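As structure tokens, one chain now follows by itself in the form predicted alone.
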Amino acid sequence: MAAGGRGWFRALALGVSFLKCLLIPAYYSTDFEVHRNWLAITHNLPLSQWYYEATSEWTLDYPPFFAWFEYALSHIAKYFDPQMLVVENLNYASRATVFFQRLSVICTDTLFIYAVHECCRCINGKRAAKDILEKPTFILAVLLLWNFGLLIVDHIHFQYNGFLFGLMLLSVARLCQKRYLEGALLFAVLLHFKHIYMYVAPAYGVYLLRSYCFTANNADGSLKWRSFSFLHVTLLGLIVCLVSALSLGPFLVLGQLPQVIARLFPFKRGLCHAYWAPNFWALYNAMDKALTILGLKCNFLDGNKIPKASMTGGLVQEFQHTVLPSVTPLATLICTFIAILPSVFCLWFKPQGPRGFLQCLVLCALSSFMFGWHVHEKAILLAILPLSLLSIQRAKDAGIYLILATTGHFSLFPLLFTPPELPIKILLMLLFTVYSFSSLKSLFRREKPLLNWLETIYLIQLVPLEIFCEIIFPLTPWKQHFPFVPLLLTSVYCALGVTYAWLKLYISVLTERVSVRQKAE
């Protein structure tokens, strides 16, 4: 980024911090309360009960790196309010604990900010514009610093997100500096601090032994398999190894990494999270209901065999399908292994340098959220944000974008569901849309249109689902009957949309052609 375009990038992240500074008295989830029990464990107890303490439901389930954050914050709460760091003290909340953990938010927040300001550093400058505003680094900066999701899951839902995103961005930044053994060191230290990273971990490893372990490319821009680096595989090598021994090691050595690991992957907690994400299996438990429906009332099912409101009780717990095959831990995991495979096979055969990575990253993110075990609603953000990136590089990628980002935007809807965020809500989402749309298609104004005439009335029907869902539903008498309707909607019509932009990417990906210029690059 140039020198002069630091004055508007600096207003930029002035300006959301202050946003987020104002959104600190607002309502706060469970999550508030995890992590504060989470600062209270590390803080009182030896390190080799944290992944035991259990005298809240809301367990330690991160790895260790993430404890070692929490501890490090706990002596900077004490200051605050010594009494949020009592393990005893479940749900303690006074004003000083919630600003304590919400300042800690924001300030963490401060890698993720630098994070892009390096992501925008590695934009080209093709699309020159004589206005600020029509800049593809200005339009990216907005639309990761001013991510709609982002704010509402870390600075009103509760989490820490941004400052792990934070790594994720400046690792993608290093790999496409070429700095590759920096960028595999904050993956590698990401994983540590969040496994849900694992996903993405294919496009990593392939795209470093491709990139970095294979130094060279015949002239048709085959693999040169002669020119592999023994060296720059040790190295990779040593970091992946050194990082795991520092995390891992000390329970290792304590004979509690099979409690660790229980921790970090609680398969019973069921297939689907108490709100659906909207993947594969919201439209497979739907799917299941409606035949269950019909199978009652054509007399094929008998109602007194099946158990009531089994996936739709807002509950975690496991549960069995009535028509359709019950899925299985190991069902999702294959399931996801074969969807992320064709995209690793392109980095492989068709690279296209840091953009076919990107792509990679992106499809491996949203194949693990169409078909992972237990997905969290959240879990879109890592597909929506390094999907930004690409956004402003091409109008294809763009459309995908537009589609994607409104549409996991709005499934995150129902996790502020108190009166006073409904506004809060409404009107962050429909600036940041507004501006997602004007700046991509002032971007792109040369080309076609980013998005058809389907695409476009899909999208738009996301308003009277919300008016329907807010309004509408909670004065009619369903609410008592059918309580979950309106989030099974919103599920439900928001997979399709993220189905649609998964098979649309993937498609633009494997169709593409790439020149033998790119692929010896």
Given for the second form:
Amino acid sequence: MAAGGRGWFRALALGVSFLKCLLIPAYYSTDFEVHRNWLAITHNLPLSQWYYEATSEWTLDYPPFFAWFEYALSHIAKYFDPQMLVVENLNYASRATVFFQRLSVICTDTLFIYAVHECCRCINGKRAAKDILEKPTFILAVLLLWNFGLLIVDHIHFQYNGFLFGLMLLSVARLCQKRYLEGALLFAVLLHFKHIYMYVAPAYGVYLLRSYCFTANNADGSLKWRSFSFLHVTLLGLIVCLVSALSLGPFLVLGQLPQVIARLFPFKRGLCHAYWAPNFWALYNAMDKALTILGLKCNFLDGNKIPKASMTGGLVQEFQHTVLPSVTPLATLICTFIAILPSVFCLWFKPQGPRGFLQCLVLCALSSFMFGWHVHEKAILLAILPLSLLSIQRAKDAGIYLILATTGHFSLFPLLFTPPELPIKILLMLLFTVYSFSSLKSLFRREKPLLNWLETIYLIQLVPLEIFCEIIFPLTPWKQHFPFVPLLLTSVYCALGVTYAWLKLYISVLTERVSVRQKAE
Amino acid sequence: MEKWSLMTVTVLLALTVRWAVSLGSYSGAGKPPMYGDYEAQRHWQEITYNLPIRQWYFNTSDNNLLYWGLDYPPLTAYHSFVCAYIAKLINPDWVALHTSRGYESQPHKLFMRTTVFVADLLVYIPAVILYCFSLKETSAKKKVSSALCILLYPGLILIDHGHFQYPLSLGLALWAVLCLCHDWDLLGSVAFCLALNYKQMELYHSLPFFCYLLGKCFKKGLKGKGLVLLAKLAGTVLLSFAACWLPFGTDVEQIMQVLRRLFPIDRGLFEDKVANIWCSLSVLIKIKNVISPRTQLKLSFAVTFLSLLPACIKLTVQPSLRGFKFALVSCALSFFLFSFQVHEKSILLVSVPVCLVINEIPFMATWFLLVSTFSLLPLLLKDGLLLPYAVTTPAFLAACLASFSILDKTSAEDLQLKAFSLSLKGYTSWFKAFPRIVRSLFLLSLSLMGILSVLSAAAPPPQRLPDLFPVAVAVLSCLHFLLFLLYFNVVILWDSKNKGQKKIS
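Which structure goes with the form predicted together with its partner chain, now that we have seen the form predicted alone?
Once more the chain from above appears, this time first in line as the rest of the complex follows.
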């Protein structure tokens, strides 16, 4: 902590990398097998087979760049254990395989570390604190590098989110540094790695159009239509088209584009994931259940007419609503679109520079999370990570960040359900939460408290909820009949917090006044 | 940030690392027929739960002492009994007599790991935190960073949460030191008696405790308050021992049998490849074959005694807390290097006192702690703990570098050698280059350890010398330890002159 300059950043990055290495023997989910299968597919089969191969149930459903990434990895993998590259070796997990796959996640995370470094650079440290621990850049580095969600999703559950978020943060940093073309290129590439980042594409599109394609503003901050630059639009279009051509071109030539698209967007999967992500639909489903039970109690509903699945399992893939209308993909699409619209308008009419862009980015991610079709609980990271950048700049955002990060991270708990990982997830969660609360509190100690009493009570209630779900409930006889209750409670309770944070952020963005003076600076 | 939230973060980090290490393998995992220390602890639970207390230390048809018979003092046995009681509640198979031998399963591993984790959390970690807060003349941040480095010390984490061992005796000894720091001498001696009755290896620390308290009595005047204190201390020690041994006190034969189990003098001068002087010397001369076991015992006793003497006399004559901590280090190190029947893991008895002085001599302490972890490498490799070793050791180094910037603290003054260097007035010319020399020695030793670690982990040993790497590790560590012993003795013996100098200037 005495190390000056950038020594602390190296210490933070090294420290978290060592921790990741320690987690190598931990539990991994089926996603481990998913990625092993993709290694095998891309290594052995010709390009034309990649999106048709279906030996394993875990077919390739990421965009082509990610397939190429697996292809590149597979050429290193063969030196570790060639057996993992055999397509028929389902659920193959030798020690060397585990080691290689885990290590590949840790190594590709260097991109994330670099991106965080760049983000820290573009946050101007106006508050020059004497104490290194109270520097905004230090706090930001910890919040991003040691992010609880990223750690457990990537390094225990197993996924490659680290370097993907690295690409995203890097593109954000480039946009903040006004290197628009680089930022656009990075984001285009990112989209072809994992299409979930489409959630935030509107923010990118509008921001680039507004700040790059129009080169000047009127004095009052409104748009100057005459400053439109054809050159800039052409450049942007060229970049997007080139990247897309590189990625999808080969499949277009092979005539496989429809198949690729079908794999990427599996709308057959149902409204909610096996475990309900804490979004609007979780509340909707819970409401439906509550109304059903109420209806049965008061004899408004006929018990024989109710679809069986909705009453017994509760968490089957296709959730059938009994009272409320069932939700179609189109409906979710429209809801998402409507939810995103105000934030995008806000970005267009009240440009606030990089800060406005970030706000819009977070709102897009959150809105899509709230209303999207078949949303995974992991997608909450898409909102939490960019919000970290905002949280160290304004007390208001810091408060929202604390609510969103805590509930969002808590909602990831069901991902790790094995007993040996229980202490790890609780300790890591406490570590991150205690740090984020105390550091942000000390950063904004001159301003009013970050959370009001209601929010505080809500967050503290998470502790008894966790104790009930993990310790008390398994001991009760209900475990046999209603195994889904802990998941349901977690999901619904967290959904309240996420919805609240979403609304609060939306209101704060919409009511914010544009300060022209700030623009001029 | 608040001091307390920083400390909370530190502790949570330390706990996370501990649990992450415990996900790995343990001593003797899946290695019948003898397994390892994990099975020993489980077996003790089985024995203590199922047999009457009078049979615990005796060879009977139900208690084969050759298969991990109890060879630790009564407190360990009681602790096993308590754990066994909980184990029985969860799954009776875990402690069933005879049939549970070699029992291994994921839930059982989870249970055993949890017992260690709880012991660490309740005894060792609070002692470290309180100790760091009680440090004088240090900023709040320094206190937290000392706690961070002490809690991240890889040797203890790897042995307790990887290899499998309970940190109770060391934790209790730490509590004893803590009490002495606050002048609660009686409480301190109770804590130390408990530590001693948990593990007889705590004898390594007993002389400094004895000398320090005795010196304190002398200082108060043996005719007045000193005598009262001495009597009180003696009474406390006797009472705590009596309390621990109560169930065995009924019969002299019982006590003798326990003592025979605790001090197995017929086991030989050393076992395995331990980094002490006897094992290292036997690379040149096969001591075990040349000298008779009786003479070995006497020889090791004599050498240990001689090496202990200066520090102990100094401490008795001039009892001070600082001197006490350093004496703990040097005495434990003497025992480790020269005494009879030393185990690799005993180096932890030296490391924990070194942790206590990490804020005074960060550079040397870090160096020592790294070497001590390195000396455990052959043991860790046998247990399949290479990955945690390779991760936690550099992490510890990074933590020390970040919190103390140790590489800038290599001057004679920082190493507490000012007084010594002043006494060598005529030869001061080379002292200008001293910090640079020390730093390059440190880097050289680091790279040697790194190379040997990589070789032991990756390279197959030559066919004629299958033990080449473990022996090399032992000899290299032993050389380091000898130099450290010299260093600590110099610091201890030149201590008061330093203070005198300060007063004059």
